[in-house]
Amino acid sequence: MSFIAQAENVTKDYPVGQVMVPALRGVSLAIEPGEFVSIVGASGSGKSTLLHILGGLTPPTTGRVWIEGVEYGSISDAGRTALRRKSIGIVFQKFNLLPTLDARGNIEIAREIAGRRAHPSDGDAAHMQRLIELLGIGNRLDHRPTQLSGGEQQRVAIARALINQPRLLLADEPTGNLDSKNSDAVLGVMAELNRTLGQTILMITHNVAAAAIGHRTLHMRDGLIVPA
């Protein structure tokens, strides 16, 4: 079976003054098209870091990294981004919304930086109408985001990070700022989604409950994949 994503004695170092510290100590893990798989770990046990170098933001110290079986490593700055910008959507703890633009123009802008604006197609209206109902934000399109609140904000957080429908979701402690009423409900979302639409979702988080909607979990701590 081809993984959507695949991580191989990845390791990451970060200089602190004169010492380099290690963020990742040897991290290898695969992820089959249609998974819903959580990390969960503390604060500082690397998660984070991982993420960051599964969504091409940052490279590794050492290992390797495939998405969609094409490896970080063997393409330019240039081809990271447009696979990054293909295949993977990227939802954070920090909802990141433009507090100029409504809702619908928050999600849009994600076709825009894609080059998909200008000439949409029926598949991607058809595609922008079924994530909008999926996440409940059909009659909250036309707020902006200080008049959304916190669970609204992600939901449009989610949608734009799904409109230009790539093959995995990172989700950032996605529920980090939210009461538990909105987490619930984000969770249930990110549920859905992998139900209904079959998407592959990889989420990151501290909350060992929140962790357990996915199909299976990993442990983190100091750096490691480590037995729950």
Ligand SMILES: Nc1ncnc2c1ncn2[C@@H]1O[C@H](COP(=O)(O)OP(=O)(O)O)[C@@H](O)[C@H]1O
Contents of the next structure:
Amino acid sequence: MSFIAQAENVTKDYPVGQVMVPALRGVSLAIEPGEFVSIVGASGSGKSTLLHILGGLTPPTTGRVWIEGVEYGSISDAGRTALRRKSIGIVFQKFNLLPTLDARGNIEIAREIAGRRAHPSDGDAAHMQRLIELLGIGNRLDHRPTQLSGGEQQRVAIARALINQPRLLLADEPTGNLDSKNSDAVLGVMAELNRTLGQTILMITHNVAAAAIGHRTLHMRDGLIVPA
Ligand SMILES: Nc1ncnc2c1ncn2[C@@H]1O[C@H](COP(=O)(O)OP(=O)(O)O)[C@@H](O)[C@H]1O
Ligand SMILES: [Mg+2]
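Cool, the form predicted alone is there; where's the form predicted in complex with the named molecule?
Next comes the full complex, this chain leading.
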């Protein structure tokens, strides 16, 4: 079995003043292609730290992480950046769209940052069209973020995260800033992306009902994955 993401005995300590605060205390997990995994846990339990480490945004203090079989610790900073850009898309609670670009511009800029062709191939264009349809944002593409609802902004942010066809989508409380209607829409879209594109997803939520749309749920407490 080749996993999309794997973590082995990952710890993370943050220096705070003179002391080290343990955010992760030995986390292991493995995510298979096509899985939709949810992570729940109280605030401060280490969920975001784990996601940042899996996403290659921050290194673990100890332990190892593999993405598509490549261990972050075994490659250079440049290699890590390249692996992250190729394999991982990330969605955060705050959508972080660029205010001066319309929705289409916000999505396409991710393709440019990844160094893809300025003129998209037919395959890229077809993928963009598929995402737009799945996410239901076709009639919002020429709107700027301030003209969009929170749920629409998050769906644009999801399209941006997926435009380069990453194998793994990491989402850190993607519905945390949304009302229940928009939250339901975004969760529905996540399930649909998994079902129709086979998108592998790891989603953090502190809402147990939201977690239930995934195939399985990991529970975190005090920097560890614990039994439900
Ligand atoms: N950059 C940081 N510096 C110091 N402590 C941090 C930092 N980021 C997170 N922490 C601490 O690590 C622990 C886990 O935080 P976090 O991963 O953000 O948890 P969660 O996402 O579950 O709320 C908390 O005690 C938090 O205060
Ligand atoms: Mg968090």
